[in-house]
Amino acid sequence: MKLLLVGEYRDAGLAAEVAGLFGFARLLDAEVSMVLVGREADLPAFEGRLWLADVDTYGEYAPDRHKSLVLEAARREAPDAVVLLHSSYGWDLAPRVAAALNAALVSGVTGLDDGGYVVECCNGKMRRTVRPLTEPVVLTLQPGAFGQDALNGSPEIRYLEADGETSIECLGFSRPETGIDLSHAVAIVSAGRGIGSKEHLGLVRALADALGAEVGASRPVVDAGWLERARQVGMSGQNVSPGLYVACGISGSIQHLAGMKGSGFVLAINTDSQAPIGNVADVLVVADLVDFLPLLTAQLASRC
């Protein structure tokens, strides 16, 4: 199989989840090359061809001219999937770039399943598979769905141009006021409904700063008022993949599965040893986190 993906320049560098373009590509053994508005200073390390454009030309993002780049790159790759990020770069510009294709697009892709592109839906209570019938795809992959695969080697670079005026100008991207970004965190303890009271939360928050880790939640605690939503993790919060995943409390449904299931070392704590998320835990620990946290904490903090 023979993808072109379709990186990222944002905030004047290259977009750290661009990495988990290239997990997708590793699942499918597939060949790679790469489209990006960008600078030669700051480029991922891979084996393939890079289609590079200066962004000092052609801004971060302006919608026309970014198209007219990925179809260039696509025209002479001929691949049988365009890849993008699903973030507000790849929600703008696929459908552009599958329009002008006539192609099948398939937004929000967490896993593959017997050849097809796995979706969630209702709000991710459900998933559905989706195959398309023609070729080429244009695809919008969830961040941290596909892990953030450590990226080497030294592409092959060539240089684009795009023909006429842009239309649109982008003024600039902005991040939420909390700043929190999750999908970049080494480690994560994430607090579920199952951790009885928001009193609570402060032996998960202690339990976080002794791992120097950041707070997650899952979404029965983030509708009930106990963290902000910045810090949800799943299919209607962040996707995450950090090095550690701590759940406390956390039952595992499939739309909070699905935002974590690129994390390295799970350890789930659950008074229900059925509990879904110990299909997923690499260590589940059956007991109550009232009880277990404080001693975990203190452990912790005794090697220090």
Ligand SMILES: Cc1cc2nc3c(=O)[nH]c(=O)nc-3n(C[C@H](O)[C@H](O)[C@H](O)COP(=O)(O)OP(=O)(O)OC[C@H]3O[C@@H](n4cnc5c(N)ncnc54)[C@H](O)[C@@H]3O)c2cc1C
Given for the second form:
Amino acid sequence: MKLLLVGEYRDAGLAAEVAGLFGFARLLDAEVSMVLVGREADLPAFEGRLWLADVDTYGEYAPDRHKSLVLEAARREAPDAVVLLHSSYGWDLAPRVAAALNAALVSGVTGLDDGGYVVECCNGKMRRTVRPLTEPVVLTLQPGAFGQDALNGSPEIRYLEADGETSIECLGFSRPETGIDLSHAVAIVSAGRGIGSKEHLGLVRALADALGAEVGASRPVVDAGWLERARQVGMSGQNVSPGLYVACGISGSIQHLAGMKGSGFVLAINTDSQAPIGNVADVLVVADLVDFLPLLTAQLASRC
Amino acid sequence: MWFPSIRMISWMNILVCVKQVPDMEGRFVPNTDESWHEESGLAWRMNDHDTFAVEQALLLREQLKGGATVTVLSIGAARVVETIRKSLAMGCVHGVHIEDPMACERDPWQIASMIAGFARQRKFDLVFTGMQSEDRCSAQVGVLVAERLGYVCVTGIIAFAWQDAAITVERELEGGRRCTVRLKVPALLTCQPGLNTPRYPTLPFIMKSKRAVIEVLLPESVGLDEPKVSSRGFRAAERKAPVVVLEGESKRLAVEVVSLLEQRGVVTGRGGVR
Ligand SMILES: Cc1cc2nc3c(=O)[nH]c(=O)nc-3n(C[C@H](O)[C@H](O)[C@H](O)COP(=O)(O)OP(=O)(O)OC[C@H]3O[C@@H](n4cnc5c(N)ncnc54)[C@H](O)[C@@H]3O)c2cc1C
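Output the form predicted together with this ligand next; the form predicted alone has already been displayed.
All chains and molecules follow, beginning with the one already shown.
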């Protein structure tokens, strides 16, 4: 099997998750080459051909140009699969490449199974196995699903050029102010959509106080304006790894888990016993948080 | 009098694609060939991401002082008419239903083939879709439609502005970082929650939506491609950690949880976390 990996240069550096692309290739015992819009000073270590285009010329986000580059590398390599990360870069670029190649696309692969690719569905609650019916195939891999091992070797660089036209003009990048750093918190109590209304945040705060914990949130709580954006945990928020993480009314979507799976002990409170947060929790309390949180807080307080 | 480029600026033809999905808190039971799930016992609603797509189209129409038509399209079994009516109750004007009872078994390539086939006939200036559906989570359909139509496409937008016939959007990246991009119509944008605050349906529109005639099309009339993938083994996600599931009376649960936290050394004898 021959794979063309699509590397990813993000925020002035090679994205760390790129290691997962090689981890996947190792699992398949595949021959690899990579195409990367990046910088010569910051290249992945591996043995194989690296089709390199300069990020200053082709931009960090210019998907139509990047598509041309990937297609050019694919033409030269004739791979069985073109493999990207299921990241903001990868899910945006992969369908463009698949459309041009008239190829099957399997998104968010988390594993291999019986000649097919395992993907999550129903917001992480369920799984299914997807088999491509055409060749080549384009895949996006869930970041972190295939290891983060250190790599070695030095690639053989080939410079790549493509049509410089783009109809998407990138005006720049920004980072919203954070101010709250949850990455060093020893304990975090997070509120999810299951809290139902802003009024119930008080229950979450009271538990956090009893535990000496910071308050965190899933994305819908932040989108609704119930808590500051800086408290969002997950793929598009903060990465946290406290000793105790309490998830109140959080279903446990893959994007939320991406930000908290490094936590020590995970306590989840959810009315749905099947909620995917149960896949990473140490303890799942099946209860309505409106009843349960005050009782838990009182029980903690009574121990002193 | 004839104004050469005025059509695009003064009148916009907007399409919003919406999907009906089951409520994710429901119990999913595999169907007989395990390609997907049984439908019985599930509650249905509009895909969360799509509500932001509908809202953005309506906001733009308001900004253009009504100088836009907002068509809403959904593909699926008869039940999806409910979701089309919900969009009309929010303020969309035309509802189109591609009636396809097999839609939930179709892959993104096939869904995109139908949407693009339909959109090509109607010459939309701007198409809004959700960034992904909550049930399939593929994030493919919008981009595939755009590629077929040859439209400019940006995924996962969390800010949108229209000025002087140009669109400026912000795209969300990892860690909350954002990328600002400018583009021109014809374009397709996939919407991410947080883009806006979807409105609640209002009474006059609810009344109107009940009477609205929804255009019904068949997959063959818009063009349906062969699938590119097959799906099987629909199953519950494996539980990696041996999770302790506690159920029962809340007061007793609270006592149990605290003693468990103490046993595992997560909280110390008194006070906070270790
Ligand atoms: C590109 C992208 C990036 C994203 N980034 C992030 C991110 O950084 N962080 C993030 O969190 N999400 C992110 N998301 C969103 C993510 O996909 C989920 O939609 C989100 O995490 C869901 O939040 P939730 O669990 O609070 O809500 P839901 O999924 O709606 O879950 C609510 C839960 O509460 C439970 N519940 C309901 N009522 C009660 C009650 N009374 N008592 C107890 N439990 C109750 C329900 O059973 C359910 O499990 C991202 C999505 C995308 C597509």
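Positions refer to the first chain, counted from 1. For clarity, a rigid core is taken as the largest C-alpha set superposing within 1.5 Å between two forms. A quick note: this is a predicted structure, and the numbers were derived from the prediction, not measured.
field: C-alpha of residue 232 moved at least 2 Å between the two forms on rigid core
entry: Yes, because once the rigid core is superposed, the C-alpha of residue 232 moves 2 Å or more between the two forms.
query: Fitting the rigid core first, would the Cα of residue 11 be found 2 Å or more away between the two forms?
result: No, residue 11 moves less than 2 Å.
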